[in-house]
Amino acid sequence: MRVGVLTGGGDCPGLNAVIRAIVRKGVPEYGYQFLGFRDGWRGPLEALTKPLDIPAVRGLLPRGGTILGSSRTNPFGIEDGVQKIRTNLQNLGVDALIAIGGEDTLGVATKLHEIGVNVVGVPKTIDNDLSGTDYTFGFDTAVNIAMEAIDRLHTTAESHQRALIVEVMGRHAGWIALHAGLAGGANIILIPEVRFDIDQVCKWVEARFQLDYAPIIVVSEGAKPKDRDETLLTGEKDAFGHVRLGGIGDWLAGEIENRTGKEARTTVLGHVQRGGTPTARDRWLATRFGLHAIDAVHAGNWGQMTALRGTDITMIPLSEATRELKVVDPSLYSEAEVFFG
């Protein structure tokens, strides 16, 4: 059997590893061929591939980004971009597709098994809002990053008595900002799933002033005020309809330097939560997904994804994964807000 592996939408830490982890069991034990595809739906759309063996994935395991490239590619949004896939797999002999990526990758993925594709998907997001998995690798090297940037920004804002904000990712949830901001101390996590006033927000940073101490306030992108919508960088979109977020630390240090008199300043992370080396357990949850990936294309279990259950490896059908996003709960919030101000 030849199968094809690709990674689709933003880059991770891990996603190396469950390639490697994809290969280095499927070449010994099944007997398989693999053919990595690259740069995400892109690959399958255009036969752009790249060789898989063992040598191939020799290395990988403490690599961040990934060897077979990624993009926000939609075949569904391509003229005939389904039938090419089709056509492809079947003239470079690929019987089978593991795709590894977010609720946009897993969407198309879902599709595809729907019209008689042979598909097993594996959950990739830094953001953990996939839901049907308890955590997706990735989110705890991004979770660490912040909090480590969290931690050296609280003798800066000690030293200049300055109010500082950490932009963290969270397009529609709130997961980095609020284990990062309880993790680093924060004074004041914001997060897409509850509204914030920009009054309460002032009056918790004036408080934390008058005790001679300055607030460290960590904010999603997608955070939105009560009396307006989220902030975009630009008003392009993506194939997949996505804009792209970004401003509300700046837009924060502002109105908090216009309502307080106190100087403000942001730091947005971006793509550093993205890079670099993959956390101990990111490296562990990549490498057993991957192994539960192959063993569900040797088992003939189309349509499914691997899922963290507790600390099992479980599989779930690609359409409940991909239903809806997995938010923070409101009972989750109200912890956090015991340390506010």
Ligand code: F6P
Given for the second form:
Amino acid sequence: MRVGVLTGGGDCPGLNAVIRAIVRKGVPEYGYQFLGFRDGWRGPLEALTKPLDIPAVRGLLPRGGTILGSSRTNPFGIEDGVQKIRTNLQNLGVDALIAIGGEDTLGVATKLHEIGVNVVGVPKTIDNDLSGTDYTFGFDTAVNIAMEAIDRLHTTAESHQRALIVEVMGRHAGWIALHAGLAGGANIILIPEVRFDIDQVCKWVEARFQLDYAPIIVVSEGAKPKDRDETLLTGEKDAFGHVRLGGIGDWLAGEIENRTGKEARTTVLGHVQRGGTPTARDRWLATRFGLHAIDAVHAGNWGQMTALRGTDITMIPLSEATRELKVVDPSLYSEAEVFFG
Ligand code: F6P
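Could you please show the structure of the form predicted in complex with the ligand, as a counterpart to the form predicted alone just displayed?
Up next: the whole complex, starting with the chain shown before.
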């Protein structure tokens, strides 16, 4: 059996650990051959490949990024895209594919499975917004990076008596903001799922200064005030129709300065949250997902995805995982409100 492996969408720490685990189990236990596809779905679409064997995966466990490269290529948006993939898989002698990705990459995998391609999915994303799995790998690393930034910002905020805003990733889901904000002792957390009132935010900021502290506000890039849409960096959209978010932190700083008279500054963490070495937890999760993905290939569990439930790894239908995003429940968010202000 020849198994193709690809990584698609925004990269995240742990992708290489999955690739390593797949190969390290698949070669000795099942006698499989592997072929890496470059740059997400662009690989099978354009027959861009990379050799993948045991020597190729040495030293990959702690390495961030992905040795296969990634892209947001959408074969369903390209003329004859799907037919090209089928032809290339056949010509390359690839019997099955393991697609490691988030909602978009696995959305493509779901549709390819429906037309008969042998595909198994592995969920990744720093946003942690895929349904059906308790966590995706990459999330824990991103949360730890954001928490460390918040820890550092507390001291400089207090030295200057400034409001400091930390803008974190999370397009439609506030998981990073909520977890990092709680872990870092933020005074206000703003997430896409719950619209915020800027008057209330300014009241919390003033209350914090009155206690002789300086407020730290953690905001998801997709957070929205009550009367405004998401803040966009540019109007451009990717191949899956997603706009580029960014700028809500600067908008907040301007409003806070104007309304409270206090200085405010913004730190945008951006792609720092996706770079570098994975945490122990992400290495553990990514490795286990890889081991279970190759078992799923061996069992012929096509159209399924590895998922974490508690501490168990199970297989669930890709269609279930990609039907809707897993967002923060307002009741979970309200737990954090006791620390606001
Ligand atoms: O989906 C992961 C993610 O990091 C989002 O949090 C963010 O909005 C987006 O990707 C950024 O994408 P890009 O790297 O293409 O700018």
